[in-house]
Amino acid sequence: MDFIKHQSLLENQSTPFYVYDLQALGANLNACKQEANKYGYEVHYALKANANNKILSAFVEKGFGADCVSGGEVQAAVQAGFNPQKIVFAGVGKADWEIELGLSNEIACFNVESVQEIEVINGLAQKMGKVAPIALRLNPNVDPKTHSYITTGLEENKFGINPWEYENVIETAKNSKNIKIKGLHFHIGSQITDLGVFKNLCSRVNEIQNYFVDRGFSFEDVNLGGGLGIDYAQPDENPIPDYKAFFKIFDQFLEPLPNQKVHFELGRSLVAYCGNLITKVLYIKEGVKTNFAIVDAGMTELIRPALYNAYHKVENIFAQTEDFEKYDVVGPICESSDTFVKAIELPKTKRGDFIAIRCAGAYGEVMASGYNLRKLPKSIFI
């Protein structure tokens, strides 16, 4: 984002505030689908990385599918302009009334995680008169090589049908005659960058998919989930993910069946560029190794850092000096665990500097918090 060229317009906003570059998102999306629709992969953007009502109409615009992972995020959805019958719902403890929610809107799918899921679908599927439309979300056991907070497809993991539980999942499906069973769903991690982790994803799911077909399964639809990575320490240089190596991957050795859809739910890849978060620094206090700039946001504006020791690019936008030196840019909230970046040598920094903390489109906004009263940030786009 060119913060100079739009110098007089950040400059009148109150902050902390988060400002999204509309065209960035363009291209991006643009870049994803062109990718993606040389081999007719469908993609179902994660609207847990950003819900935002203009950034949802950008992925409406694009013709995305929406992943959710909560009644409100189906509702969002659905509100927000997407096809019901691309709209997938995940979740490892769904309510009863998300559940209804998803079968009145006629929502294309249900991922779940567990027999009493099933249970509990096909009953209120039953209720409501209507057939259910499922995927089975199974744990690969794939190292995806990420942060242990956001891993999700090793065995120890809350998420997903284990393979010792295959068998009674087979037999509850038989048994439920008020769902319809579409697909298989895996879902392994977030902000993966190693690609060859995807290579083991593949195999594993040629492997679980050959184990239900050996047992009388055909599936209309096998998700592979999302977790691609962006290039958080060089935003500038890499705006845009690798897509093409991405899903070259994915046609190069998944193993798909005939004439089944291949589906995908991208999320930070997608929108974590095209969002920055604008503070001001409210003090300059000395300290022994390394001097803080205290700025206005905080872990309630942005909680990644402070939550998975996540890593936001850091600049003083507007400095015109060629005086560096280190700082700790930390937040105003009552908690040591309130700190942005630690000593980054930034331009010599004063009171009334604007910070921005980059690539916070992914999981910023979406997070925020009332923590010690705090008001919720706004959002401008550009």
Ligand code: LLP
The other form holds:
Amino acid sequence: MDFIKHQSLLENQSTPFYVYDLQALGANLNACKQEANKYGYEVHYALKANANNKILSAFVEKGFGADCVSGGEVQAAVQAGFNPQKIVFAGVGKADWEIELGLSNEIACFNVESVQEIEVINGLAQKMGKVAPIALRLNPNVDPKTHSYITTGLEENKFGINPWEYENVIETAKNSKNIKIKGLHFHIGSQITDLGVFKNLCSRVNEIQNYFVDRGFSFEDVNLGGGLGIDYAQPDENPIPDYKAFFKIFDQFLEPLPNQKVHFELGRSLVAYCGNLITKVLYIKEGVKTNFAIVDAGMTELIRPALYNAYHKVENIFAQTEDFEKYDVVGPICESSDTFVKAIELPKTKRGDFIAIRCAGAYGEVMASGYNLRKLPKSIFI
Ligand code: LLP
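Hand over the structure of the form predicted together with this ligand; the form predicted alone is what we had up.
Everything in the complex follows now, all chains and molecules, and the chain you saw is the first one.
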């Protein structure tokens, strides 16, 4: 985003706030669509990354499906105008009301994560006189080589059904008249930057599909989840992830069943770059090795650095000096983990300077909290 071009607009907002560049978002969505369309793949946007209305509208306009993980997200997707037949609903702990909400909106698919969940969905569907379309979310035990907190596809994780339960799943499915198994679903983790991981995923999916086919099953859909990572270190050099390489891997290594539709659920890769958290410097304080630049945003507005030790590029966007100094850029919250970045070189920074925390469009605003009784951040769109 060209901050200088929008300097007066940005300087006139009260900080901290999120600013989203809708043009950058549009370019990203077009790039993704273009590559996915080459292979007839269907992409569902993972709302959990950012559920801002204007962002959701951009996805609806481009014809994306939706991937939801709560009743609130299903509701938001329906209200934003996503076609219910393109809404999928995952999550290890769906409450009864959330399942009922999905059933009454006739969503495309429940991605079920346990044998007991199949039984519960079957019971609720029976009461409502419906047949629930489901996909079995299986745990492929593939290492996504990412932060352990956002690893979901290893057998020790709570997600998905493990191989020792397959027999039980088959039995339960046979006895459940109010469910229809439409597909298989996988999601192994997030911020995956080693594309070889997706090749490993394809091999496991092929093996697992064959296991079920050998036992008389057939699946209309296979869903490979999301997880494609972005370049947090060099956002402007790589504003759009390499969708071409990503989808090509699946084309090369996945063996879909005849006439099977292949689905993805991307979140971060689509929205991270278009959002920035803008904050103002409150104080400069001398530290032991570096100075502290204390800003008015903290872990309450963007928790990723504190929670995952995640790196976001931090820039002093309107500074005009050639002198550089080292700073720890920290927030006002009463926790030492409330640190955006340590020991970075910034132009000599002073009270009132504007700081951008880059690539904050995914898992930023949606994860904001009111800790320390702070107000939730506002957002603007350019
Ligand atoms: N599908 C399922 C079932 C998921 O659980 C997720 C993300 C996605 C798709 C989308 O993954 P993506 O394409 O965005 O990687 N708060 C963390 C990320 C949590 C991801 C949770 N699941 C962060 O800030 O890094």
